[in-house]
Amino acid sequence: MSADLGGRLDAVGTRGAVAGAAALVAVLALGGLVVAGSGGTAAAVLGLLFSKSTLAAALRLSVPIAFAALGGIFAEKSGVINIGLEGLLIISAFAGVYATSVTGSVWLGVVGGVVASTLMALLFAIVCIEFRADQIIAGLAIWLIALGLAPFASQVVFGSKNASAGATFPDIQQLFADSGVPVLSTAVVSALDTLGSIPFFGALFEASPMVYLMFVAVGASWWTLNRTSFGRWVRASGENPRALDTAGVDVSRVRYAAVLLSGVLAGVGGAALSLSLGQFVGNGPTMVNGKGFIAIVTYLLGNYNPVGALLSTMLFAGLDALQFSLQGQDVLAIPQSLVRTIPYVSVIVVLALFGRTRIPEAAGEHYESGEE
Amino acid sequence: MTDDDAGGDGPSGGGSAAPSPRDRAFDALDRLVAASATERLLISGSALLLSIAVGFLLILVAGRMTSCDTAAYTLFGVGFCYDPVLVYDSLFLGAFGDFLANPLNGQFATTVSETTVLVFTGVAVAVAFKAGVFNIGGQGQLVFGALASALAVYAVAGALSGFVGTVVLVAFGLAVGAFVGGAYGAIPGALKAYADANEVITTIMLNFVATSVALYLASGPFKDPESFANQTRRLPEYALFPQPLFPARANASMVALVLAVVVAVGIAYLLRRTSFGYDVRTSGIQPEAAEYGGVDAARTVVSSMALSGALAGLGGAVYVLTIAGNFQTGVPDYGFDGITVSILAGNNPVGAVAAALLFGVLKSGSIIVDVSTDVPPQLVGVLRGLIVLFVAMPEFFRMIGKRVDVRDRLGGSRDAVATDGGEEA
């Protein structure tokens, strides 16, 4: 039984990589269409696409989406579809700014964001696991609550729906320069300086620490899911909870852990989003603006593989970054409110092309020990 | 999977020999109707009360997080800056204004007009739900319906005038809004039916697209050149819904409200008594059985999403033709409130009228909260989310019910309003 299950899970992993690669090609083709559609200015758009600032923006924009996607993978792999990721991002984006303004430290701000998001995830977990709520509706409720609560709290403590923290993350060079450790603050900084002047990839050496944390988190998530017993439990909980129960592991506890982990990860992402700007924007759909939903699409597209999710995140973030660059540079004659729709339209196109991802067998279902 | 899947571990006989899937599905439907109506009402009511209680705590906590010279409210010797009783008083009673002195006051007019639009978006969500699809795109469909209605009516308004003009123009505006909203709703329906794209995600994405495109159109090609705001040209008074009762500046029309109620009742009839309604309901509850029984599943998904979008689009047209008078960017969250309205009403179109009235009161009352207290009006948004959350967890209320020794005599379905099709309430 367990060997059989293991084999099935491995097969899913391989398929994930294949689907991820196929999706990559498809979205690149889509990007090509956008470029081709602009006619004579194609060269200018291509130039922008491969500029250092676009890569820098893409990396920065990836962070919240990638963290939320990693969280979504853990939750859904365990059998709980967490459609409330958007809400977790919103609440942690606000809590991060609030905690930073109170403590004066962005790092404590991140902690604040994580705490708020995890509490929200706990609420979601209780509602879904304990009280057997429909996961989609409960997730939607989490989003709606956060959509009201964050601007409400901002208005209460800052007197405005938009609030600033007065501090942002230092970039990696500054971090090393301020470290006070002799070799780090001299040799490494000058090395980063040199590497940072490389045309396109230079952006990789000038990023915010959260970008590196994102890469670490992707690797760690992959390792946790595929190489640890916790990861095996999570996958089994989503594929065949009965087998896991028979093996003596408490399915509910695994699901609680996975959903709380999704809260922690989304919390890092939300705080990173607001603290990279040092500001929370609570107007309209808030500054999160659909990133939580895009995160869901990125992990579906990456077929629940953290690496695949990162790759598709980079594509969506790349489109978003390009969209920002296009607005800034005025290369295309397309008005910015239309350019802004590119990431959303591409999500729809990608879903239409790759809608049939194989979701975990027991996702969305309740499980009770001893149930027929 | 047996036919009691939709009803959870309800009493329906999984093993009994039934003549045909059609009859079986019908039996299941009837049982669900009988069993769940009272329970649904109890759960919605409890969810509402619980949300209000949590909101009460939230106001107290918020009152501790801000600073003030004198406490507005004292509980167990602890002072709070905000007075929850005053907030709820403003929220629920503010919506009626000075009703006894003048029933047609401005505040009550706002309640009426908000309710009118919410009936449409609530019924829109309910129709999709019945077919087993989750339409979160009501906001986008409403925005496009509103924009199209405003532009189309403006384009032909010059050719008509007077009473005949009103009748023709309003009907025309509604038709355009319904058509455009319906077309926009059909897109995620078709994507789900033929490409298996999750409609929850696609409809949310289409909301963002609609807002951006509407912003482009209302700030560019169709902008009112005489206004600084991003809005289209104002429609002449005779092109708007007549207001036989309320004073002209109140922006509320009883005619529109009556139309909304008629539409809700009509949709309830459509779902209950016609073969289209039968297809929709069986698809929502038992897609496999429905298909086996001869229902074209793909077509049902597309047509019910189109109908849902058309209703949201109608809501947009009514918003333009009663409240706004033109299209302005920054349309309020009617689409999202429609989700709450529908969930609260157990996806019952007629129940949606009552739930819409409750939300109309909350929305109009939030203006009074904003004016007369320091509590941010986003409180209503939090309440909306809480209501959805609590309605989604009927198991919680059943446990409470057992605790206080209310016998489990209601029986029937165990499942909440679910994305795999709601039951009759």
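Think of the rigid core as the biggest set of C-alphas that the two forms share within 1.5 Å after superposition. Residue numbers count along the first chain shown, from 1. Here the structure is a predicted model, which is why all the values come from computation and not from measurement. Compared with the form predicted alone:
- Once the cores line up, the CA of residue 56 ends up less than 2 angstroms apart between the two forms.
- If you fit the rigid core between the two forms, you'll see the Cα of residue 347 move by 2 angstroms or more.
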The other form holds:
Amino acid sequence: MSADLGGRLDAVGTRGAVAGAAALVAVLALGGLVVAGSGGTAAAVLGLLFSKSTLAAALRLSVPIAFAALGGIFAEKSGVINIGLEGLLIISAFAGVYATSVTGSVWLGVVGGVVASTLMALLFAIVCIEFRADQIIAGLAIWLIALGLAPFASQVVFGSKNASAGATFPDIQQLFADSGVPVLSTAVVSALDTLGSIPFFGALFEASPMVYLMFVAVGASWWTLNRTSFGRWVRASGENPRALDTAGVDVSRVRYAAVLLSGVLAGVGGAALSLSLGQFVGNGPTMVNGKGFIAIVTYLLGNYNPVGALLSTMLFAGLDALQFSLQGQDVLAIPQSLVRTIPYVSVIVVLALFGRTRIPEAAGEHYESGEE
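Let's see the other form, the form predicted alone, since the form predicted in complex with its partner chain is already up.
Just this one chain is shown here; partners and other molecules are left out.
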């Protein structure tokens, strides 16, 4: 792969991160302008916006979307458009609850969710890479299969479409306190307790371990894509698979690996979603409720940069958390149904104003080794 191609890809990623940050600042500023001049209402909205509970909810809501977005980035960067992320989240959310109910461990529940999601991603990869199926149709099929399979399995195993895991993730303080290690269970817990009392940012020190894992995964994904041979192969597979093939790298293997990695990441996100609440809800659109599709929007808004995708995710999750708070306290004198649309409308506006997504040139195209 040429140095020019690598430099161009790095530039695109940097622009994505900058765009995501600018979008976050713009929406916060827009929110301030909208509520300015309405006296007590403005103060109440700003109070909710910068409350610790809103940040805590935003962090919790970000986890499944961010993990699914990271998975989507790897798949699409390799040239395989994986719009089946919603299905991967659904199946892993159920599998996480089922594995936890059997083993009694939420961590083994996460493993169960990852295994189920990865197997479904493998099915998607075989259909798309081996049998050259249309990737969009195959992705929709994965979603529909999971949408029917997970509630059905829950009905068979638990006797209801909704199931309880019997356990949830501990917060970070409880995790250290239960560790039994002298320094961690005393000094570190005491420090976290003090930091947790800080207004607004204190929520960062009272979060679930999955929130910290999300930040680690974002950094690791950025490093993998931009600083490793595998990352360069993934990017080349999505930009110029013929050049990668000429360099002696098997394009199909790279794409299989990238799609399976998307299954692993989405599996973590789905299990984190259900096990943070300790239950699986299979009624209607299930508890996933479009988060996989939102993940696609966030990584497009972030221009395939993991950091940009995280900022976009935090933007949506923050607005979603805010609308929940607004509904709970009935601050705005407008119908609740309109309040619920705030995050979706805001994301569309930001996408229209700042979205400059550059799709990988070979995304959605099939490739066989040696073809002209």
